[in-house]
Amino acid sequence: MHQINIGMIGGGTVGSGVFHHLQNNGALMESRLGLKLSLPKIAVKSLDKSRAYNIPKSLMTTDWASVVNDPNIHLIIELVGGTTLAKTMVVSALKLGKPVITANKALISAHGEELFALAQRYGTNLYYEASVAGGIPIIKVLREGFAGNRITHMYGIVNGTCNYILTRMKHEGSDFQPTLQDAQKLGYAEADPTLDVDGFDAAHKIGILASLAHGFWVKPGQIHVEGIRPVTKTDIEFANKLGYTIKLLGIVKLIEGATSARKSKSVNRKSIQVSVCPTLVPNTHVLASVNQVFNAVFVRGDAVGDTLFYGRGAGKDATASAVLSDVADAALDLKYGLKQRVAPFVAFEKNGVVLPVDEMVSRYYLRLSVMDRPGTLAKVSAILAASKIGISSVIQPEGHEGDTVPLILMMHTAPYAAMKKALVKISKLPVVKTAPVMFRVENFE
């Protein structure tokens, strides 16, 4: 094989950025991959819709089955998100024995494992490097650069979005709501925000990488998820005072020695924890110096000790540069004929398991409003006390105008289940105004 022909469906901004580097960068993944690349088909929603970069309409067709099913395409882009239609593409293209390339990680999070062995069924392969973390090859260093590793933590700052509102309302003071409308106007938040800022986009993220590191897939449903709508700025002035900056953070841990109920006593099983939620990272921390839409994986490995990725999250190009790295894996399987050159993903843990959120022990951050009252603090501390949980320190501010006043306490090590048990509590102490707002403190031990 000489030449390797492409077909790509999506032609919107990732899309067209693969177009345009494919264009100005062809030349030299061909000197490098020793063969032709051609990209005569792509199948787009409309031909008249304006694009970051533009595409020859000659190019294009509306018809994504007209790609998929030409006997000339070698190879599958798909560029069009979902989980429904694109699906569909993907199944068909796979049934084909054609490889298929995707950055859509909401479909690998909820269907990667059927695809995988859909894959392996026609003897072809699915390559996903642009699904996680943009530009950052994280999916390459798991799956290959690592293999000598076990992977004990991994965290990751991978929601450019939530990093920008985060990063503006910690350097300016700002809270919430006016920096999302911000971000909307900017281009860096969608009109429909839910993905992003409640966690979910995260979530699809950290569980492939989950999956990857640990050998088992974890499904989207087992992961614990918590979004940054409950961040106010009062939480970033606090946490900035304690020596901390909040960020939203993807959490993997292997948990060693773990005694879940789920699990049975005579089969030693694997136990990991997954979760995405607003945490507090020390400001001396690597982590805690990702601004903006930057995303950041940190991995920590047994042989290879801490190590720490990062690069552009989202957009045109970074995502491109991803798949045009896919392009290049590839293109190298066809031109020497190997149906698998890298397995996308090999379950070698079959007994492993993902903790329930109760189970999970941290420190914790807890932020209350309260009548400012002799006795109030008295009252939290007797129900912490008693659910055996402790108070490592505690700030009640000075000069707060009205008759309630913010609480922060920060908590040792306790489990979750036995914190939000006390919450309820607390939060039905006449002193206590509001729902008590916590996250979860994280020192990279």
Ligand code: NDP
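What we label the rigid core is the largest C-alpha set whose atoms superpose within 1.5 Å from one form to the other. Positions refer to the first chain, counted from 1. No experiment lies behind these values; they were computed from the predicted model shown. Compared with the form predicted in complex with the named molecule:
After superposition on the rigid core, displacement of the C-alpha of Asp192 between these two forms amounts to 2 Å or more.
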The other form holds:
Amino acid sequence: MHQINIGMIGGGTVGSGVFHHLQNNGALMESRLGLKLSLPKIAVKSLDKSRAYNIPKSLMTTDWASVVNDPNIHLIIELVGGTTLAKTMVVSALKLGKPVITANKALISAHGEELFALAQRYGTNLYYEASVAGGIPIIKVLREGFAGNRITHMYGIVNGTCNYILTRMKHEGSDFQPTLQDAQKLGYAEADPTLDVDGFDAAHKIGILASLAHGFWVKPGQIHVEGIRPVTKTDIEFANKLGYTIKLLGIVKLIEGATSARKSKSVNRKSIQVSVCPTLVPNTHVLASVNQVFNAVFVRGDAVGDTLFYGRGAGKDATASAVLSDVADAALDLKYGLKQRVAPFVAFEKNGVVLPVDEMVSRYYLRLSVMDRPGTLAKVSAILAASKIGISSVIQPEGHEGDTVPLILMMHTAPYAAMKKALVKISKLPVVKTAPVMFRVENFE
Ligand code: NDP
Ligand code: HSE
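Output block for the form predicted in complex with the named molecule, input the form predicted alone:
Next comes the full complex, this chain leading.
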């Protein structure tokens, strides 16, 4: 029987999960795939560290290159993280013609195009199912399941750490910092958790999904990113009173007739909007009920209509499941000698453009901290009216202690640029005491 020998680099949260579930389900996978799977070598940084699932010392080495270069190893799994050493590891394996599996969304987001091209040049493949939305097989869905669709909208709760924090802030009144520490203990957060809470990890993921769906590589710098640090319990409470839940939402929209595309010489430009921001989601929408570490990706295709994919978005077990699905694909490709049965990414769109954030038209939630004085609301609304921005509702709670009071405004749709300009003027009003806080409101139309 065909045997695939796997070399893994990284035995931390995800790596130890892969080891454990391959132990548990390896025989099942072997009977499904009709081949034998073996994991004889695992490279780590420290042999003495305690791990979420125990890995026998006899399998471990601190010399990753000896794993990649071992002629008996057919397939490499990279579970180290980061974009420097991990890139060297992946490049070394691809140059030897060895297929690579990675869960590293930062790496794919930053260097995906280059690595996919390298894989092609060396007649092998790069698999990255675990890089987006943990256990949800969303890469396969977009690459294969929706091949016959034009994707018009994607909405994703794609960072488990942020969703865990926002859920506990809403349901338990928890504070941000200790809840982030809990997420770290549970193995959800990145080694550098600012990647999670400042929205960059979600941006890496939503950029990968946007690239796959629209056929041109969306670079991290082209994505408008805001994280969850500005979200307070006050915002969560007021959003709820207005019928909304705050989620860190990645949004990809196909925009017909965008201004910058019209201005450009090329008439047939495909324009998309890609962003990650704290967003008010109506409580009646299914995404408002995606809680804790769970992720969900909502995809609207012109043929299929609305679809939703839900599952655990982080942690050792769910992520291991996604890595093992790539192991199955890679093992079958090796068994049958298929170099690129399904290309990791196909650049089918030559005229794609990511719209500048200023053109993003949306509804907005605005929280101001103002002096509790007659005429304050009139001053704020005069600035908004002069910017042609309509207010749809206002809350100014009674019975607040101190001189200032929160003023919450919900806006009708407005371009981001107009909102930003108006906010600069509003923040200069003497009655406005702290920097305004603005979040997007999404109605999924
Ligand atoms: P960990 O920090 O838990 O694991 C990293 C592993 O890399 C450790 O085992 C570490 O060794 C090893 N390592 C570091 N440097 C070297 C080196 N020079 N040589 C060999 N091994 C080395 O990270 P995670 O498991 O959480 O994440 C791994 C990847 O998976 C990242 O790209 C992350 O973004 C991604 N990911 C993580 C998810 C999660 O829920 N945690 C979910 C989806 C993707 P040692 O153990 O000895 O320190
Ligand atoms: N830190 C990431 C998250 C891990 O919290 O979603 C999964 O990619």
